[in-house]
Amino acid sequence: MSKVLLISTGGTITMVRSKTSGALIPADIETFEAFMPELFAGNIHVDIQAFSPLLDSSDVNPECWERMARMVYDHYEDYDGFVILHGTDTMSYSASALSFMLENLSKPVVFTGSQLPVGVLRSDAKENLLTAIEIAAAQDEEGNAIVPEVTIYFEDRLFRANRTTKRNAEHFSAFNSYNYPALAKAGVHITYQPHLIHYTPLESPLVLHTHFDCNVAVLKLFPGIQQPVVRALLRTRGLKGVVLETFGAGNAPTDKWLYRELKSAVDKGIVIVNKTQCNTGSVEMGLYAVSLNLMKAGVISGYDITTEALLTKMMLLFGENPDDTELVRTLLGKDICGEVTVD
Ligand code: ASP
């Protein structure tokens, strides 16, 4: 019998309505289990470990990422796969973070949740969770995991986690992976796409990385952005890295002050990465003249990475390499675990 560890961090899937405020709040794990007798009725053995208290994912932070990753790491030999129940709001951040934290992963770690609580009749909770468990347990004839990656399963698609973005607060299909195809689709059967899945050599041991440096920021450009705002952000004490959200193929206003602010930040050792505000497509610095200043200032390309993956990658790289900005810069321009298409 395959064995899966279900790690519950909270999220809507575990929530009930507060009698006092009427707002949704995470219940306890026993309440959740009572709604899900199917968990223990199938041919996959499921054990549960839960955060206490369960969290709305707006309260999930790098310490929580460490707790999740450690739960996987500490029980790695005991289970065939792992499912992490998580609120949808920040699931793409947590799942991206874990993809970088768990180096050489050779077992599935599947994040899922739901748009409606498990106790609501029309809830998407059961289908999402039961399919996620099946994917976490899925093995080929040799007994190797079919999807040994950190992934998000939602509605009917399995995505590489570090390619996802929450795109919808209303529809059951809450996530999308704009720049990389789904790793599997679930209908009557679950159809896997092995040619899209990343396989680590089985002999490589799992390595856990847990140090994050949160001295990073996102700077979203807009027409009319003012110098004092940009300056205040770039001169923040202790700032190490910036995700610069640009227009289209990585373009920015050509104001001289913007070039000077960016250049002086880069000269001080701040790593600035160009991330397009578009969901689909890639940064192509040099394609338009309006991105040349960014290149000259020393801003590096984020290609087609998501903001969620870029931020968490940056935080982990700075945390793990506190004295080596050059290495962080180099690794930010490279693909570590399928998060970016570098040309
Ligand atoms: N606010 C909830 C959370 O992220 C939303 C959800 O789970 O869908 O925890």
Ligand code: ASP
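We call the rigid core whatever largest set of C-alpha positions still superposes within 1.5 Å between the two forms. Quick caveat: nothing in here was measured; it's all calculated off a predicted structure. Numbering follows the first chain given and starts at 1. Only residues modelled in both forms are compared. First, how it differs from the form predicted alone.
- In a rigid-core overlay of the protein, residue 332 has its C-alpha displaced by under 2 Å between these two forms.
- In sequence order, there is only one run of at least 3 consecutive residues whose Cα atoms each shift by 2 Å or more between these two forms, relative to the superposed core, and it is 16 to 31.
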Second form
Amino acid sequence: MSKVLLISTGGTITMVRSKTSGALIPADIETFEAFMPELFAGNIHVDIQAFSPLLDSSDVNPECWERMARMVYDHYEDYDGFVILHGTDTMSYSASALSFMLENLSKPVVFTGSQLPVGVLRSDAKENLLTAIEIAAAQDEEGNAIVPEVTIYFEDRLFRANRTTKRNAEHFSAFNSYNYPALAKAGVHITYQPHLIHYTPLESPLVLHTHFDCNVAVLKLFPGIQQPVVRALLRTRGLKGVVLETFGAGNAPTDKWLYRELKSAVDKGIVIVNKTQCNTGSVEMGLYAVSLNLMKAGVISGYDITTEALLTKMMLLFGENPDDTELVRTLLGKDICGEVTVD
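Okay, that one was the form predicted together with aspartic acid. Can I see the form predicted alone too?
What comes next is one chain alone, with no partners or other molecules.
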């Protein structure tokens, strides 16, 4: 019998309706289990550990990421796979972070949640959770995990975690992976795409990374953006890295002041990464003349990475390499665990 550890951090999926007030409230483990008897009726052994108190995903931060990753790390040898229940609002951030924190991962870590609470009649909670459990336990004929990476399962798709973005606040298909195909699709059967899955050599030991530096920021360009706004952000005390969200294929206004502000920041050691505001597509530095100033200023390309993955990757790299900005710059331009398509 396969063994899966279910880690409950909170979120909509863990909510039930109060019998007294009728309001939605976080469910304790016993109440949650009562709504999900199917968890214990199949051929997969499921154990549950929960955060106390349960968290709204808006309150999740790097300390919470460390708790999640450490629970996986500490129980790694005891289970065939892991499922993490998480609120949808910041799920892509947390799942992306864990993809970088758990180096040499060779077992599934599947994030899931729901748009409606488990205690609501039309909830998508049961289908999402039960399928995530099945994926976490899935093994090939040799007993190896079919999807040994951090993923998000939602609606009927399994995505690489560090390629995802929450796209809809109302629909059951809340997530999408715009620049990388789904790893699996669930219907009557779960159809996996092995050629798309990231595999780590089985002999490589799991390594846990937990040091984050949150001195990073996102600067989103827009027509009419003013110099004082850009200057104030780039001159923030302690700032180390910036995600520069640009237009189209990585383009920016050609104002001389913008070039000067960006170059001054880079010269001071701040790492600035060019990330397109478009959901689909990649940054192509130098394709248009309006991106040449960014190259001259020392801004590096983020290619087709998501903002969620870029921020968490940047925070972890600065945390793990506090005195080596050049190494951080180099690694931000490389693919570590399938998060980016590098030219």
